[in-house]
Structure formats: structure tokens, C-alpha cells
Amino acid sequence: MIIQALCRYYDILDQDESVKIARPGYSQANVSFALVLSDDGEVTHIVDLRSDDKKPRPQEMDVPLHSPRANGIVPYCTCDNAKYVFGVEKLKVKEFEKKIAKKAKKGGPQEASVLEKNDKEVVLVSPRSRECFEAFKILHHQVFDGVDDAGVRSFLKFLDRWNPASFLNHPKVLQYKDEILDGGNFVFECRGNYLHRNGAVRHAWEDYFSDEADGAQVVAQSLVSGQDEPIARLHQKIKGVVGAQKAGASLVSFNDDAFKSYGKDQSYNAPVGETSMFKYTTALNHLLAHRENRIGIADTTTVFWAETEDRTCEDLARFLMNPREEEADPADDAPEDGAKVRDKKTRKLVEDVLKKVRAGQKINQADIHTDPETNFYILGLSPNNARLAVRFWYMDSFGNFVARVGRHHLDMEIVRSDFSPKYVSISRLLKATLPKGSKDQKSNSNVPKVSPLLGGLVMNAVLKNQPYPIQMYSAVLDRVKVGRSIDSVQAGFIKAYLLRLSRAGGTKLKEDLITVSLNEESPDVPYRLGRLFAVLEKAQNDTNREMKSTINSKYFSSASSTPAVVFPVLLKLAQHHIAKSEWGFKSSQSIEEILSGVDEFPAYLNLEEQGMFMLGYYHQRKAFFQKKEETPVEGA
């Protein structure tokens, strides 16, 4: 299903003239330098194509296909790294000693030529780098011999004349020596044009590529297309998954005898045609390369797409899953840029959609400005050595997706301060399990140190409109107990968890007792005890704000789990504080009102009751600071 959906998306992108996506025989590659060649094949200049950022980034170009090469020697046409282009490599001294020097001492072939050596690194022409260069040269003669083009002729002259041993003797090469040997790719420029964009070069390469494909060894029925066609032995690498190898990782890969079946090994064991392999890998790499289609959730890199050329679906989906947090001051009069205006429009659109979801009405085209029946997909990938693991996979209509994520935001709705986010992204929600103020929680990175399983479990619950995972709920409760405070994100999740559990019939709690803001009429005892703890804490603070040891720091955790042990002591202490406080009579009234619904203190609160305790504590604290003219928001 995943590969088929990606293949269909490739066909959509291929028809869209505004999208740059590789055609068969080509792929996107990161290019660092362009070697400018004279008609005689001499390198006259080296052009740095990297960005001007503090950490320069290579430029992405559409070049002849970079097929996977694992440990073999596989040269790429007109675009490759220094080992293939110059026949030279750089090794760490320890690596050099292990790979080259020891073999030479044991009588192995001594063919390496050391060009430069210092305490840390060795620049050399090794047997392997020499083979790489020779393979690079042979490939281009096979492809371009017979092509009558000035650029091609100068390129072949360069290959025929280049001597790897003279690498450091070339003044232009010497200028970028370290950058060249750092592993970046090179393209060639002849007579002011890139060689890989030359019409004659592309025609020759496409003929060569077509001949190679026709000569594929295995023809069988493809699992994707259902047609008999050449089967891909190796699949192109997928790049851009956070934490995966820089060179990319495989989504479909077999590399062990244990995976052989009916005598079929490697990817013949799950036959995918060459065409389908190219389409799905190209489409997935395209999605991973564009921020509009990619978000990070814990250690999972998530891509999403709609089966349409209309980008409205993806813009709205991105906002729903990863909403941009509101500015602290809504009345900011600063000029608005285009992104801010778009955000405001999208936010208004989301609010209108949430109203319909709250009312239980069906989402239609007028609500989301696109066809709600459009197929929509979400794929979560995480690294696993040289391969990728699928954390979650979702496919449904876009209208259903909007309704389900909208329900998640409604369930998370909670009374909050002006500085707290109205809509919480999944990443921020996961960070609620981390220590407050910690480096990981403050980080903008998409890979905070949360449990790798939580991201997938929470996303599944959101996308399937199911109860949230108890692992996440327990992690939030533990964090609140340890931190002895609760913020709007944690309170919102506790409320959402209890709401969904109640709807699913997993608890005796009634749904109407789980509210957005303070519910003074709630008879739920744990909820009232949470409110009572907030009142007792305030009574103490009214007396002395400078105390180092407070009832919160000493009793919060035990009060939320074993109230019968703690509250008699706290009520006794409160009389002392009330007697000294100017506002003591108000505290007494609040305590009396809350205790009117409590016959006895429970000996023990289970997890659901602890959640209600914390919800009551949060609501009561927010109510202390709520303006009198504001009307509390009630209802789920």
C-alpha cells in the first residue's frame, strides 16, 4: 500500500509543471563544486556551489541516476565524489595504518601512494581509489564515445589526461584540497554550461540507461504493478530521515541468508519492478526534502501528502499536526509578512472547522476549500542502522483526517493563559514528559529524548480517534508529580485522555464531569481534593511567600495518591495560616465549600483519579487568577 501510494504520487508530481522531480534515469544529488574545464580538458576553475551559511550546504541538482552502490565500485555519470573524479582519498592516520600500512608490512600489495601526511590525516592514492577513478573513466567512455560534442570531448580529455598522483600539484585543486576530500559531489562545466544538462549528454545517457535496463537479469511479476517487468535487485536509498545514515537508508532491503525464500535473495524476495522502485523512492525522497511535507515527531520523521495537485490539503494538514504557536501579544501592531497573513487565514479556517467538528457536523468542500474525499496519507519513518522502520502508516480521506485531528485539538482544549499555545503540536505534547526547563525540553530539535515508542502510539490514537496510550498518560502524571506543578499542555492531555477513556467506557468517570475550566458543581471527590490542595497552597502563600519548604514541595505527590494520610495534616496546618492571613476568611469559605462534597478522604487514588486530582488542582489555580468579568468556558 505504501509503495503503491507513493508511485501514484510520483505520477501526479510528474504531471505538475511547477514541480521539479527527477525523471527515469535521473535523481537528485547534493553537489558541492563545479569543475570548469577548458577545451583541452584542463581544470581552469573550481566553483564553490555551496550556500553562504555558517555551515555551508551543497546545492541540490537533477543529475544522471545515483543508484545504490553499497561497498562495490559503482561510478556515477558526470557527477561523483573525489575518489571517483580524482582517484584520491583522505584517511585518518589510524584508518590508514589499519587498511594500508599493516597490509604492506605483511607482504600485501604495496600500491598506495601517500601524497601528504600529518599527525591526523593522510592524503593518498589507494588501490581502491585508483580502481574507482578507472571505473569512472571507463563508464564515460562507454556512454560518450561516438558523441560529437565539444563539451563531451573536453570532458573525455580531462579523464584521459588526469593522473591521480598529481592531485596536489594542480594549483586550482590545491586551493580547495580539504573541501574536495570531504566527500562532496562534483559536476563539470564546459563552455559555460553544466555537462549533465547538455542535450547531447542527456541523450547519450538515456540511451545507455535504457540499454542497461533492458539487460536486467530477472524479469518477474511486480508486486506493485502486477505486470511482468525487470525486477530491481537493489532499491535507491532514502535520504532525509533524521538519525539515518548520511548516504541514505533502505526501505526495502534483504541482506542475509535467513531472508532467502524459494532460492530468491536480496530484493528479488519481494519483487518490485525497476519502474515502481524508481517512482516510490523518488517520490519519498521528494517529500523528505520539502519542509511543507515533513514534520518531526520524537525520533520519527513524518511525511504526509494528498493525492492531488492542490496544495491546500497539505498546508492545512501541516497546521493541524504542527501548528505555529501564537504570538505572546495578539494586539501586536507590527507589520505582517506573507507567512503571518497565511497563518492567520489558516488559523481562522481551522477554527471554523473545529466548530463543525464540535457540533458533530460533516466536513464539506466549502469548509476546507478542497475535496474532502481526496485520499490523504501519513508515513512515519525512523532509522534502524542501514534500514528504515515504518513507525506508523495512515491512509484515509482528507475530510476524515481533518475531523479526527480536529477532535484531538478539541479534546486537548483547556483554560490557559495568554502565553500558552491554543493548539499544541504532537512534538510539544511529547515534550510534556520531559523535565521542565531541561535542555531537551527547550530544544527546537525534532528529536527530544522522549521514549521512541510514544510518538507512534500518540499519532495512532490521534489518527484513529482512539483512547490515548496509557504509557503517555503515566509519563505525564509522573512528570507532574516530580515537578510538583502542571502546565496547560499537561493538563490538556490529562483531560483529553480521561475524556476518550470515558467515551470508550474504560472508566466510571462521566464525560460531562471532565471540563475545560473550573467546574465548582462537580461532585467528583478526587477533583475536589485537587481543588482543596490548591486552596490550601494559596492559604499558605498568602501568609508567607518566602518559605523554602511549602506544602506543595512536601505533599503534592502523596496528596495526589494517598489523600487520607496527607489531608488531615494539611487542614490542621491551614488553620495556622488562615489565622495569620488578611484573606483567611476567603480561604475558610473555599475549604468549607469544597469539603461539603467530601464525606471522607480516600485511602488511595488510582491513575484515573490522580488525573482528576491534577485537573482539579490546575482548574482551581487558574480560577484564582481569572478576571471576574470573564465567564469560564465549560463543557468538553
Contents of the next structure:
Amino acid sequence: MIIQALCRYYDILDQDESVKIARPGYSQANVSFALVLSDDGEVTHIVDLRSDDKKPRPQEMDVPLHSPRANGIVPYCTCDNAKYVFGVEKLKVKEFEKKIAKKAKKGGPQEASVLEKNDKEVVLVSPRSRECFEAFKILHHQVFDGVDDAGVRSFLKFLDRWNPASFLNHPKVLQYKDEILDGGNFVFECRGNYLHRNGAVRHAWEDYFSDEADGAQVVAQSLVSGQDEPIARLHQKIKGVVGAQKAGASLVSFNDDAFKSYGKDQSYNAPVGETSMFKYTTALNHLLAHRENRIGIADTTTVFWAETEDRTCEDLARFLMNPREEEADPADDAPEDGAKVRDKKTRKLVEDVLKKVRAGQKINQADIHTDPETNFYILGLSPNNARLAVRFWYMDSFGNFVARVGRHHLDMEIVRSDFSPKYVSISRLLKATLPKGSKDQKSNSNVPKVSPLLGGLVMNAVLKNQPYPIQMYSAVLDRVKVGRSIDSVQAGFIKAYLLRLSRAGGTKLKEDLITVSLNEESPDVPYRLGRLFAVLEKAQNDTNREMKSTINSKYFSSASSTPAVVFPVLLKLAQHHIAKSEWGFKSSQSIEEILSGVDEFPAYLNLEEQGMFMLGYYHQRKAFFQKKEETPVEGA
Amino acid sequence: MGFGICLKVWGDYACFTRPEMKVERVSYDVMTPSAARGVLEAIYWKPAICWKIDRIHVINPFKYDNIRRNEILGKIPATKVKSALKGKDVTLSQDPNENRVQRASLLLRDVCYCIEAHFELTEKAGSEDTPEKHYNIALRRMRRGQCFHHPYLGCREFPAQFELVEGEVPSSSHQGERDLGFMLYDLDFADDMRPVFFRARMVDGVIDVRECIGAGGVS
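Given the form predicted alone above, what does the protein look like in the form predicted in complex with the partner chain?
Following is the full complex, with the preceding chain placed first.
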């Protein structure tokens, strides 16, 4: 399922020339410096590969595999940090005293030689760093002895000649001393070529790597391929899931006794072949590292991909799930960069697709520029300490996906002011349950305070074209009542919820009564009451603009749930406002018109009726402001 | 094969955990043969017989749900149990407040399956163990709803209801062919508890386990 699909996606990426993805035996690493070697193995230059930003960032490169290393000494091939490359490390004074100086006092073998010392830090060749360097040297002799290549020869010469104790005597090294010791990685350059990209080096490494992998291993049936093959004991970490540990978390791991069965240890509990393990972790890391494939929904990091090389698919999917919010002015004359052009194209595409969905037509190849039968996947991950949990998993054809998300956007459609977004992203929708203007709603912080269950539930409803979860609906209603105002997102959701509920037959409401904009003909009593409330509020507002406590702030919540108690009072109050206001006759006209369809005020409105009330209120308010363009929108 | 039975099992929840995601549990789409075997063994099993699953009918459409549960981290070590058996004074309980952990599960809602199975006699069968006898005991127990322990759907928390199907197998809501990928068949307890996987293929809601295994070439 998930792992299988990721493996297939790896194969697709692997085929694609334009995509940078690690091949077996290689991985991506952050490289800070390149050491330029002469033919004699001397370091002639040190090239800073980091970006020019305020805080320099290292470059990402495809280098021989950096397998997970914890406390052991594990050298990496042709790319490593100063401890391994130069055999030198930097320690804080405190650490130095704890680790090295104490041992020396006790009369232990004092092997550490201090090269430089100041108040804070000590640069030294410790027994451990010396060991690291030796291991680094031995590894490369193992891999490269017998390789006939000028670059390799000079590299081996460098290793043989280098003496960690002479670190600070080297003029080039001295120049970058501090940065070098900060733990960044180095690569080597010989005769104008990076050593790790050299054909002979790659060949030697791949041979070595596959020999290594064939060594004593457990062979069993892999649950991905079904073949008998070597099984991975540990799985590579997955990086980039929001809220997870920085070094990465595992999707497949068995770190406690309760997770083990039948006496199996670690990942032998779930036999996944080495190659499959490499493929799925690499593909998932690739997806998580790319903004085009990743969105955040509440506390869940979501990746999605289509089983194709075509990027249009991903643009479209991304737009549907996470529409750009700053799309207010499509007629913007600003110079267009590539991304914007692509964005415009996508938006046009979305309009076309939605038109089709509205008409109930099937989406075909021409609409989305891709085969609608292409498999499409969405995977929602959320962290739980060192592990990742699958929050939701969706697979379907791309055509179905587009149709369903399109349906969602159509259901959400509602009359709105110019500056509110036309398409609402899921995360924005979830934020509609939060207090307006609160820190949580505004911030794009990674851990919004939306209830963690809602994200999955709403996504599920959207993707399966099912009624939206009632939890979300009541959360929105509560928010509207407490906030005493309703915005287009909230109104849109209430409308969409009622629409789907009535389509599924879960309510007596008729589908055609739930409209995008004001429906003056609607006989629905709660809807009419909502409109009435908006009119009464306006009557009050027309009379006196500078009021602190309005009928809205006092009665909104009770009017929407127990109208029989509130409305008689409000209507009486309104008489005073009407008498005072120059617009009074208009207000009483509207009140009369609206009340003509209401026989009596219901004592109590249920959740669905409350939704209709709010919809009526929202529509009526929007209708006021649309007629008179110039009216400023007060704190709605 | 003459003594095949067909048992309908259903329940509100089910979780047939995928081994690769058994920590933060994710369920397979359908019941696994080993889970079906577990259900049958809960109802009737003797050392003389061993149940073999032939076909699994998937009646209801796939529905998923996401929940979190409080579970615990450790196990009671086997060595402690052994010393308890020897009469030593040890505690065999676990304190859920001490090592509690919250784990997420993606599980199935509202499931219904029909299990077609038969049993074979094992080496342990004695002279009085005839297939007819065990078949009739099994039938009687299933008709009456008797069981040794309550059968469950993947996890103990999800009890299964069952009834013997003696007429037509209920029709499935699934149409067409669907590849469900590699699924756990069962553990080979004879060979170091080795898990065996098979490629599950569902045709019109029916997974023919024997046929799948025959095609996939696994034991």
C-alpha cells in the first residue's frame, strides 16, 4: 500500500532526468566546503560552497551514502566532516575538561594534543578524532586501492601525508579554521572535478557498497516485493514532518517491547527488503523536501503525488487543496515570473474543471492534460515522538480526485466580498473554528490550535464526497455564536455542510433552498429569521452608529437558538429605531416583507436550522452592501 | 474439502494490522487469512485439526476511521512468568499509568465478511478423531453461537459477531477485480515463525486465498 506506492514513485523519479533523487548507494548531504587537491595530494585551495545569505547555508549534493551513525565511528566515502577528514575536533572548554583533561590527570594515556586554546574553546587532536581520521583513511584504501585514476591517487596521497597535528600550520586551513570545525561536510576536488562525481570513484564505491550489502544478512520474504531478499534491519529516517524530531523520525520502527511479535527484533518484525527500504524512504524524503508536493493541514503534514512524470498534475492538485490566498487581483500588471505564469495557467485550468464538475460531466484527458486514470495518492503524517503515524491515506484515480475536490469547492461557493478568497484551502477552513484575529488564527505557526481530529475528518469528507463531519459544523456554529459575526469561509462551510447533508437525505431541508446568495423567495423560517435579524441590526445601526452594545452583541446567540424569546423584544425595540431613522420606512418595509412568510416564532432551532439562520443573516448583510457599493464594511 | 463451512462475521470496527505499520497501526483493507483462522479457532479448535482458509467474501464497502488509544509500552517478561511458575514471589502486573503511550490507528469501520474454510486432520489426530465428528461439533457450536473465547476482528478490542451461513452467501458490494497488494497470509510456525505473504486479488468481492497462493508461488 503506502510503501509499495512510494517504491513505484521512486522508480518514476529515477527515470526522470530532470529530477534530482539519490540512486542506491547515494544520498543527499549538505556540503559546506570543497578541498582542492593538487596532484601531489596537497590542499591548494579551500572553496566555500555555502550560499551568500545572511546565515550561509550549505549546498545540497548527491554523495555516497551517509548511513545513520550514532556513537560508533562510521566514516563516509569522499564526503565527511573535519573530525574524519582532518582528524581534528573542537570542544567547549567544559567538555574538554570533563572528557580529556580529567583522564590525563588520572594518569591515563595522554594522547590528546591541544593545538589551540582560548577562554571558550579548545582545538585538539583527541584520541577519538585520531581514530576517526584513521578509519576514514582505511575506508578509502579499501574502496580505492587498485583504482587507476589521477584524482584518486592524489586523494590517497593526501590521506597518507596528512598529519592531524599540523592542522593549524596549514595556511589555507587557517583562513577558514572556525567554519571548518563547525561540523560542516567537505568534498574534494581534483583537476577541476569533484572527486565524488568522478566515474572511476563512483564505480569503485558502487562495487564496494554492493559487496558490503551482500554480507551476512537475514534473508526473508519481503512484504513489498514478495521475493526472498535481504531484509533491512533499520530504516532510514524520514525528515521534514512538522513537529517531529529534527534528525528525522521513522515510519517503520519497533523501539519498544510492546511492538514486537514472535520474538523478532527491530525491523525484522516487518520484513522489508533493503532495496525497497531505500526506495520508499528516499521517495518520501524527496516528497517532503519539495514544497510542490507538501501542504500542512492542522498538525498533519500531507504529501501528495500522482504516478506520473507530468508536473501539471501536481500543480493542479496543489492548487485545489491549497489555493494561493493572495489571488485578489488577477489583472495585476506586475512583471510575471515563471511561477506566476504557471499559477495563472493552473487557475484557468481549475475554472474549466469546475465548470465541468458543475455540469456533472466526466473529466477527461483534455481538461487536466493528464490521463484521468493516473493513480493519485495523498498521505497524511503526524509525528509521535520518534515515530510517524499515518493520519490518512487516500488513493484513487486523478480524475476522481479532481472531481471530488472540485465538488467541495463548488459546495463551498458563496457570495463574498472582493477581498475574501474565492477558493478556500483546507487549513484556512479549519482555522474558521478559531477566535477571529487570535494569535493562533493569524500565525502560520506550525502547530495551530485546531482540534487535531478535525483535519483528518474534513479531508476524508472532501475526498470521499461524503457529508462533512458534524464536529466541524458545530465547531463553526459555536465560533459564529461566540464571535457574533460570520465571514465568508464560515458561511461557505455552513452552506456546504447543509447542502451535503440534504443531498445525503440527513435533513428535511431542501437542496434548492440552500443558495450561494440571498434568496428572497425562500419560505424557510430560520432563514427568514436570520434575514430579519440582519435587518433589525441595520435599523439600529442606521439610527445610531456609535453604540457600544448593539442588538448583535446582546442577542445574536439567543436569536439563533431560541427565536421565540428574543424576536418579540427585538421587534419592539426596532420601532424606536425606525421612528428615529430617516431610512425607517425602508426598514419597516423589509421587516414586513420578511415576516410575511413567518407564522410564528419557533421556540427552538436545532443545529441545521441554526445554520440556516446564520446563512440568512450572512446573505442579507451581503445583500445590503452589494446594493450600495460605497458603504464601508463595519466590523462584520 | 467435503467438510467446508461458511461463517459470516461482522462488527463495528476491525483492525487487521499491517506488519510494517503495526506501531502506529494501519489496517489492511480486508481481513487476512490468519485473522480468519483466529476467528475459527476461537469457536472450535482441537490439536487434532487445523483450519485452512479457502475464500474470504468481503460484503461491505471499505470504510476507514482514525482513532487514538492509550496503550502501554512494555511487556511482562517471559522470565518473570517462569519464576512465578517456580513459585517465586514476583509481580506480574503492569502499571498503565507508568508507561502509558498514545498510539494512533487507522482502522476499518462497519465490516462484514464471509469466511469459507475447511479443516484438515493433523498428526496429533487419534483413532477416534474422524473428520465427520469434528465437522459436526464445529457446525453445532457455530449454529449455537458457542465459542472458547470471543472471536475478534484483528484486535481484541473489536469483537466479532458470527453466524453460520447455510444457504446463499450474501452478495458483496464490490464489483470487478482489485489488486490489494501483498498481504500477510500467516506465520510459518514450523520455520522460526517466519511470516508468509501472498498477493491478494479480489474478484467481485471474493478473495480466493488458495488460488492467490497458487498464482503467487509462495508456500
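Treat the numbers as computed from the prediction; the structure is a model and nothing was measured. Residue numbers count along the first chain shown, from 1. By rigid core we mean the largest C-alpha set that fits within 1.5 Å across both forms.
- Relative to the superposed rigid core, Tyr194 undergoes a CA displacement of at least 2 Å between the two forms.
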